[in-house]
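One chain comes next, on its own, written as structure tokens: the form predicted alone.
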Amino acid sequence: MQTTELMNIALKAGEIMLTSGAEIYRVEETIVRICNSYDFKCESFVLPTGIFISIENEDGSRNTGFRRIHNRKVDLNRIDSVNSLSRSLQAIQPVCKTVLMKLIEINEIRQYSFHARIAATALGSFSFTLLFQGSFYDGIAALFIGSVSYLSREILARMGSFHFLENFITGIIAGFLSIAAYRLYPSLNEYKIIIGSIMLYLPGVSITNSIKDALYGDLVASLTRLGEAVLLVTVLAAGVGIALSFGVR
């Protein structure tokens, strides 16, 4: 086996996991496991924005590879699929082309349809509003506002806008629509509606992963992810704050 083929497999597996929101230590562990399965020594260094891999050849020389990561989201199904594939390689060592094809199939797994995602967002907004002691009617309002905010977020994403702008616009829309709902029906609590509408956009997975990375000693990656999560929360709150400053009762 040529190390270039193994390098492509390891980089592809790491890319899928990292873009799907996996922890840094898990990505590094998976890369090393794949290389060790084919009896090659490997060193990996992963950051939220890049993957570095160095594989030792049989003659003692090293091949080094790098892959830049631009977009990240949460997709636990892909993480689990790549993790399971890397573990299966320890028992069975298929040819590189077969493994690469499986990774491409995993990367092309279709997400839930848009209708399913917007329905889940609506139900989540309704549930969070009730969880924070909002009334049933507050929940109904949050259901519709959550759907509209998700629709606007999807439009911005398809236009190619960056993640921080999506959160900022989402906060503004949720804030203004919640205030509008209160103006039409004064019995509603606009603050509970806002909370229910934006809870799904808080980067809880990123914060959790940053803590786990810190516990595993990946301090640079941990601080990077934590900083990104704090900025996402800040711009979301800034959008809501702007809406409230114009329409607070």
The other form holds:
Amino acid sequence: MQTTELMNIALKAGEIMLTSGAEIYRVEETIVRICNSYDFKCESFVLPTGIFISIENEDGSRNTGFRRIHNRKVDLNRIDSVNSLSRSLQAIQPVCKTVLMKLIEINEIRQYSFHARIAATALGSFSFTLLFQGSFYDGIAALFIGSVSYLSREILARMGSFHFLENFITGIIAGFLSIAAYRLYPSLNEYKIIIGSIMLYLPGVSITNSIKDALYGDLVASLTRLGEAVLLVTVLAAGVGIALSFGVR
Amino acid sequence: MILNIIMAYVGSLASGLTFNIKGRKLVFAGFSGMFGFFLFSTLFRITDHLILSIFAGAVAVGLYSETAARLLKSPSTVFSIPGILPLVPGVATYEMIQYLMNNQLIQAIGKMIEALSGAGAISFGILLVTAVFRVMSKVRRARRKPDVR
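Having displayed the form predicted alone, please output the structure of the form predicted together with its partner chain.
Expanding to the full complex; the earlier chain stays at the top.
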């Protein structure tokens, strides 16, 4: 096994995990685990925006690799797959090429189809509206508003916008549509509908990861993700607030 | 009540699907939200104490997801991320925005504290369980290999 080949595998594994929204300690542990299963000593230093790896050769010299991470999209399935792949390497060590092939395969696993995701968002908005004591008709309205806001989010994402803008637009759309629904059918409860349809866009992943990073001592990553979560909520709230201030008066 | 619990299950399941959880794990991710919400709503009805109930719900989600992670051999975040969503203080956040927009700043501050402490209770609940499980697995590993190095 060459150090450079091992470096490629470790960087690729780390990149997949970090772009899918894994915690910092999990990425670092996975990289070290991969190197250790091929009997190499290794140090890894991971930030939310980049990966540094240094692998020690048998003669004591070091190879260092670095990869910059630009965009992140939550995909728990990929994290799970890479995690179990790295654990399987501890038992048997296949040739480098097969591992790299497997990693590329994991990276290309499709998400659920667009229809399935939009249906899930609609159903989620419906159920959260009912969970906050909305009536059945509120739920139906949230079902439509949730799917429209997800559609607009997807269009924005394909245009290549960034996360904060997506949340802002989602907030505005959910707010305006809910108030429009309330104006059309005054028996509806517009604030239950808004809550139900924005619930799925609250930054649960950032908050959970921030806690776990803090617990494992990755304070830089923890504060970064907490800041991300606060910004995402603020932007969403600002969107809803703009819609409300137009709608109320 | 039963309807709410079913809705908590469906909500967690739906959010898990948007996070691309696959197969059997998706079904179990839904149960995480269901257990958390069940404990939250039962305790909230008995004690009428919002933050305490959210904390208890988060502990339930944490316990469930750490156990499920060990049984199903996958990261615990797969179960905890969809699980905490029904507990998130969405109503308080919304009311805060509404008060801000109506220029009622004192009430807005009150709701902001409610929302922040709700989020804090969720964080602390998950953190506590993860810390306990981490210490337990460290102790177990140390016992298995008494003379490391």
